[in-house]
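A single chain, nothing else alongside it, follows as structure tokens in the form predicted on its own.
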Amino acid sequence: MTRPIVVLGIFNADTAYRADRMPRIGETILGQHFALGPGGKGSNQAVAAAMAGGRVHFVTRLGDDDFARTARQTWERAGVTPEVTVDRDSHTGAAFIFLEAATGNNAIIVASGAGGRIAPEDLDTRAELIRSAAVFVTQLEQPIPAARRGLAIARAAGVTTILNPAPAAALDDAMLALCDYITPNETEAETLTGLPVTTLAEAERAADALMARGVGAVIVTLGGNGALYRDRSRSVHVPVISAGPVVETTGAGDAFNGGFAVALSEGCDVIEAVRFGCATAGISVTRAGAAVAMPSRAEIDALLARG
């Protein structure tokens, strides 16, 4: 049986609110459509993972409320096993979500509640099952020492470890040198790096500064210009894989990193690896919504068939 995917990270009810544009400071403008549902960085990896196949454990912190329960319906519905503490003198994490309704485009403000109390010690207590997994993940939208901490146990077990650095934050050389892997956007490669991000050439230099500083290998997702890999051997653009239309961009880098780690803990080669996310992550912007997006392994098998 292939190992899990453990992935750390919060879960977020998502309230999406879809407009022409944001309200200046002070003003109230007519919306078009609302939805609440499930997200979080992690939350939405771990579902994306799940459903493109892998075994997956998603390690959070959630309060004692319905939006509690409604993380544990979306788990249970793709096929996640939760590994939650429970917090009751937090809430359960929320985000506002503003669509631009001309393209598709977010903004997002996250109040994360419980998840915002993740701590190293929630990664003790799992140790066993982090060192017993094929791919760790996690990104930034816990505490940073509950990462660093969850990286440290999986490299020194010799599992595979994902960064993705989002929402971008200042990181130390020590926690870079735990990333097997760190895929960053455009936005989170220039806020790491200092170094502008609108070329391939500038992603490449980008993906260097990272990798002088420990990373191992470095993948920048370049929204509707695909993905870029770089380690110390070789350089690979990974152009979009398009499955329709674009809906919304909300889920889109979770969707990749989840089929990304999905690829990497079955032994595919890291260029198929990124192929594989980009093509979860090309089907989910067909979709509104972020975890309820995520596509199936037969989805994506599909769309990879058809080149």
Given for the second form:
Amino acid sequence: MTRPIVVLGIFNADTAYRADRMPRIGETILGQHFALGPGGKGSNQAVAAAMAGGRVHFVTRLGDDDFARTARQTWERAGVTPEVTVDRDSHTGAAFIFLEAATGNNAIIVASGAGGRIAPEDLDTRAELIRSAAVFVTQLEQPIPAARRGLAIARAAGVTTILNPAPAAALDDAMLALCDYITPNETEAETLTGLPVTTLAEAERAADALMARGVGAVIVTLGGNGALYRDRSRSVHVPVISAGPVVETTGAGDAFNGGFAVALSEGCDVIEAVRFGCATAGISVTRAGAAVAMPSRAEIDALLARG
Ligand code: RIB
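Starting from the form predicted on its own, produce the coordinates for the form predicted in complex with ligand RIB.
All chains and molecules follow, beginning with the one already shown.
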């Protein structure tokens, strides 16, 4: 049986507002659409990985409220095994998502609640599970010390580690050295390195800077331009894999990370794993919502087979 994928992160109830533009301070504008749905980068990645065929455990904290019940239903439907600490002193995470009507692009505010209280001890109590994994994945919506502890436990056991550094934050070299793969988008790569990332050549320079600080290999996700994979011996640009017109980009990075983790856990070559992640993301952006937009394995395989 394939070894599991362990994802650390938070769940949010996404409240998504579609409008022509963001309101200014003091201004009220009329929007075009509202949707409430499951989100949170870690939870989205866990759902994406499970839908793509991974055996996924998700380590998180929830409050004891209606949004927590939505989280559990979401994971049950996708086949994610929850590893939850219930935190009755806080609330389940929630996110405000502005969706730009013309493009489907977004701007997000996260109130992480219980997820913002995930502690290194939450990882210590799941250390055996993490050590048994093929791949450990985390992001930065929960506190950095928890992400660091999870990465350290995984690394010490030889488990492949992926850090999706979102939202962007300054990280020290010791933490970067725990990452086999880091998967920033362009703005996150800029924040991590202080370098501009607007072209492929600049993405390569940012990747080199991250590897000089200890990262194993870098995948810069480039939105509509696909992804750049770079390690110490090669640089490969994987173009976007389109499945149709873009409806909403929320969760596209999460789809990529979930798909990438599954392909790695199955022993795929890393460039094939990047392509698998791109296909997962390519389908997710053709649908509204975050976790609910994640494709099945059959859909991903069919898109890749089309070439
Ligand atoms: O990556 C998209 C996610 O970021 C949303 O689902 C939102 O909850 C925020 O965490």
